[in-house]
Amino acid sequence: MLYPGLTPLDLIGPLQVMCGLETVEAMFGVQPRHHVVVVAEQVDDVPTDTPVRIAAPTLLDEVPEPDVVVVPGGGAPTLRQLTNPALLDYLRQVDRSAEVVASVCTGSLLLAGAGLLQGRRATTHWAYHRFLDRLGATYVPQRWVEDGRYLTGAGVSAGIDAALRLAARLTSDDLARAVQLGIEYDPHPPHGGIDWSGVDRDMLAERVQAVAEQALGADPTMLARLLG
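Chain above, on its own, the form predicted alone: structure?
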């Protein structure tokens, strides 16, 4: 799902994995079960939180019952979508029939804002974890979290991990590994992995309150929900 202001990698990472799954299925002679589409409220290109703009070829109403939905995240623009009834209503609608409901980064806040994660374990970008809790979910500080048919990924690049898990869930571990090989997802960052013991999630969560205040200043009810 595409909306204005999102983080491009939140969308493109899982999109690349799922399109890769279509290719791998064809290579292995497996009858594809899924076809990937990108949907939005409008087909015009929209801004992202980088200099690039992105357009979806398909309207929300054209895909009323997807088997799977993946919701990307972002910063203040994503929080503003918490007051977008068209988007939240669409999520509630597709939730009734979807096999898997997934998100990347703060996309889980939109799932929670639509009432889909009430009492469920989920993850999000670590700096926004308090908002997820206040919207009724239970934050779990993991790269990706499954709770029934809900699959949530942590911040930005974790969307690739979550999408590979989604690919395995829809097909098999072997096909998911083939997709991973195809996109050469074998991260070795130059500074090593993150030392989470040195990250104060709560301190930095305080700082993103200003982001919420900026994004939702015109909606004091939703802002009060996020700030507690």
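Given the form predicted alone above, what does the protein look like in the form predicted together with another copy of the chain?
The following holds one chain only.
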């Protein structure tokens, strides 16, 4: 799914993986179990946190019972969705039938805001970890976290890893590996991985508080809940 203002890599990473799964299923003559759709409240293009706009071709109402849902994240616009009953109601509705409920980055705050992660282990963008806890989940600092039907990915780029895990879960390790080869996902960050021993996950606390205040000024109750 998508919504206005999201971080597009949160959406496009998993989307490219899941569309790759359709491609390799066709190549290998495997009967496809799933079909990828992208849903939104509107089919017009919406802004993102980059210069491009993105349009989903399908409305939320057209896919009331998906087998899998993936919720992308973002900054203030994502927190603003915590006060959007249409989106939260949709998440509660699909949760009743979905085999896997997934998120990338702060998308997990929307799952938690919909009440789906109560008491569950989950992850989110490192800078937003306290918001996840305050919405009733337990933050786990991993690339992705699986707790039953819930698969949550860490910040932004983690959606690629989480989606490859999702592809394996829905099909097989072999097909997931073929998707990985198709998108040539053999990562080599020029400066190596992140050295977490040098990262204080609260170092942006003031900044994310300002993001929350910007997003939720009109909803003091939700704002107080996030700020603890």
